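Only one chain is included here, represented as structure tokens and corresponding to the form predicted alone.
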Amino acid sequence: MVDKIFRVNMTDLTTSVEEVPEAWAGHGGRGLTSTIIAEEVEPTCHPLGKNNKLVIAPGLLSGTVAANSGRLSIGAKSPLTGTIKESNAGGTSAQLLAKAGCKAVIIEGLPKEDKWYSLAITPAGVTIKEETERIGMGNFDVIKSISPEHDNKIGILTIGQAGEMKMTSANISIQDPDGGLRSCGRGGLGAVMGSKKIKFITIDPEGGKVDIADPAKFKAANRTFAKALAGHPISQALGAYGTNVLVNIINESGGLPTKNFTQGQFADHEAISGETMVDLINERGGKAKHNCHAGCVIQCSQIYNDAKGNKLTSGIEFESVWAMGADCCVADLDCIAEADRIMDDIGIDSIETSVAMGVAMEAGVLEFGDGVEICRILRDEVTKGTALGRIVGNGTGSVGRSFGVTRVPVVKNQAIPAYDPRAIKGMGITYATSTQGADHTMGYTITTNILNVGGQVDPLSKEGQIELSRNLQIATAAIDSTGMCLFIAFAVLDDETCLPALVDLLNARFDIALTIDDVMSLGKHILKLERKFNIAAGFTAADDRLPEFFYDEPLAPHNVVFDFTAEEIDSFWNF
């Protein structure tokens, strides 16, 4: 099936099919909907008005029978932080995409009449359909009143309220395998979609494939990749314990954000372990090994029941286990994923909102240590669109400008993750030069500083984290673009066969010679294409910088501060 480009203009309700350009064709997932956004969107266009697009892609791999290639891109200028953006998640809809034939599906305008809509895409293109059943309803809702007219065989992005309300924290969820959902979290794009009042997005291949040009090369090279992902021992600690294996981890370490960022340690991280949450999910009758899309055998997903052994939750990950359990200081897993399970449901990012949860407990809104509060929040105030509901929807900054908090974690405007830069430097540097606002998946070297993947670098020290940062958000770029998984990057860094297997994948599902070299030329033109779009924005270097608590507030155990200077963050650009 010869691939096209999808265009819905939601000003006129029309939709057309386009052929792909050929200046678009090499690229996939992150790399397509941020040359697309860069080549489509004025930079200063306001993010909610009609001038913004929300541009939907699979990855290059998408659709294959590829190991972990299931993630599905989503970019547009982002509400939150006013930069490019692209966020990514698993589920069942990329493949869908890629099986349906469609390269890219670009969404523009606002439209005329305040009514509400869903998208219906096949291999014929898009069908507008005007939507007012499903108006107000929660995710699962969503996805419940759809999936039987279907039986279960198509593939579901939706808005909760969070992104009818357009808060800048929403987020779009995808259906996974299961019913579950996945989300692309950062950035408030779930806030564009429901500007372009888009409840709703329906996904069916109708029997499509993805043509691979060598089958009998593709199927050698995926047989190499995925032995060499499974192989790995950090590959089988996440499949053990999830990724809320590394609680316990960068507690150690003295890098885990505890009571608003003023601590490295958190005293009963035991309680909301990885360990912890296993023994939970067996003594339960849950999953604790899941994945979130097929073709996963890495599996780091998992299925959290009640204490009535009803399911819970799905997928609840080491971020938003310790935004809400550490930095918020609630240690009681149970209550974390009811939160998870309401945050999944109203479709908000679980990291934004719990990290603006901590900022509002610094303020006296309520009491750290509050699970419960904060529940009640999230179901009476967010979801209800209060005004206290707002502020928080709105996220972490929204929430220290309203309440006069001065130690606000951000970059960007948006909510800095899950590992303290004063102790994890490289991460630090990540934070600061992301073209996304702080975000860890941009460039993990925690991979490096804690894991020792790829080789060490002391997490403590100030060298060799600039370079660190760099290769690692050249490599990200270009794996997002593949529309695999973030975490083959510690199989890519320690397996010599795994890196060279991709790229044979690449070259033998469309008949060229792509080299390692290329692959990373591409990810150092994609992060240039963000940061120039960034400038155009109004960004300057003044903006790749931390919060300045970061720089004043020594933190325990280690008693550090983060120590860069402006001229050596700057320096990350040289290349």
The other form holds:
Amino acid sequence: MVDKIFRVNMTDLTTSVEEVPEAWAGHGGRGLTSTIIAEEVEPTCHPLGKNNKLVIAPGLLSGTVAANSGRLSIGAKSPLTGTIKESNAGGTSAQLLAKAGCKAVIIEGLPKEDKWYSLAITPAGVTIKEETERIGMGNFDVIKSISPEHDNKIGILTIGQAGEMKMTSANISIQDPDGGLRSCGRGGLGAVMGSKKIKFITIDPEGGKVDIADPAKFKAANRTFAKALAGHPISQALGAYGTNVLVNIINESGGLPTKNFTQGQFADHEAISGETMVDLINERGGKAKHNCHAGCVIQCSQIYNDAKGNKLTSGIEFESVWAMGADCCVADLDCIAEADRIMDDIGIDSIETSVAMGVAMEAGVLEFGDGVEICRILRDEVTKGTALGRIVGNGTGSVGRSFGVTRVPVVKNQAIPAYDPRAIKGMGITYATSTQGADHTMGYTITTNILNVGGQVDPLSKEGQIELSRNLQIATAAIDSTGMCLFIAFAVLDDETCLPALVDLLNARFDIALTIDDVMSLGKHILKLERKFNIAAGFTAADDRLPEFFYDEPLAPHNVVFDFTAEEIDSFWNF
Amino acid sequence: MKITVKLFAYFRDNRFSIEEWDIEPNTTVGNIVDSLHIDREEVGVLMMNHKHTKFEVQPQTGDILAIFPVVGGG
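Shown: the form predicted alone; wanted: the form predicted in complex with the partner chain:
The complete assembly is shown below, putting the previous chain first.
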């Protein structure tokens, strides 16, 4: 099946199927969403207006049997940051979209009438239908109503109430193999989908398959690749404990932001740790190991049951547990899991929203540690779109501005995640320079700053951090284009067979002759393209800075500040 | 000489989470790991007083030693 571009015009409610332009052919995932947005979206446009476009793209290896290739990229100009944005997640849709012969879906324009719609994608293209019955529904009900038996042959993308109300923390949810949700969480892409009045998108490849140019070479490369992944001890630890194993290690390092970024350690860290979580999951008959898409050999997801043994949430990540736990001082995993489920259902980013709650706590809107009130605000305020709900739903910066708080941990208006940049300085460089606002996944220096993967760079020293962050941001941009989960990076950094096998997979899929250098050049190209968009949108070097308090409020226990000069930060772009 | 030893993830299985230890002077971090019957190859991260340390280092009175297997997340 030859891949096509599926275009949807919501202004005149028409769709078309187009040939892939030659310049886009070598791109997938983030590389493709960013290429299309840079080419077709006016950088100064209003993110929720008629000139923004929502672009959905499987990766270059999506839909094949390549291990861990199930990430779906969604991009637009972000209503949260005002920058270019790509957010990717697992679930079943990337594989199904690729099998439908779709290289990317481009959704443009705004409906003229105040009506809601759904999109149905098949190999023949996209059908637009008016939608009435599911408006106002949370994501779980949307999925249940479309696919009561969890039909894994159909992919579903959906927005909850937050997306309908165009809250700038709204995410886009993707059905996982068990009818659970994975989220393209960051940057408010759910609000862009909501602005275009699309409640959900179904994907049915109707038995379609992805063509492999050299099946024998592909199979051999995948065997090597999967072996490198599955054999890496971090992959095994991720399967055993999930990402939440990091609570204790980041806490021990003194870099776990606590009580709205005023401390580097959380006294009750054990109560929310991965070790405690796995014990609870096993006691209650949940699943410590769970895959978010077919073909994942790491299985870092999990199913977390409540005290009665009923499923409460799945795929609860370290960043969510940290934000609701340490940053809001909630030492109760059940409460955090409940909040996680509500946020999944409303369709709102669990990092942005939880960090926003921490700022609201500092403002006195609620008390630190009051997880019950967090859940109430999510249910009664955010879901219903009250004034407080909209302030929270528009993110951390919104709460800070509304209540006059100055300790607001954001870069380019996006909440800083679970690693304090004063005690783990490489992350500070990533937050500052990322083309998409503060985002740990853009250049995850924890590998080398904390975990001793890919070498060792002292987290408390400035030395080596800019180069580390740069190299990781380049590699990440390339990995994000393949449809691969970022957790392949541990094996890529440590196992010399892994990256060549990944390049062989790309070559065997398309009958091309990429080298490792070509893949790294692709990463550099994507970063520069994204930065060029941001500059045209009005961003300058002055936006590549951390909030003031990181420079003058020492963080315990190391009593350190973020001490990179502006010139040092700006040298990141010297490549 | 009293120090605190902390273990994490599966190193806790059939061992402990946190203990006060009385060690002889000149004992190294590596000696402590060995006495726990933990294979040094399985150790991913060692921290002393919240900073990275090495097998050769000798803890001092009041130090907090944290021993992690190879783990990751993100």
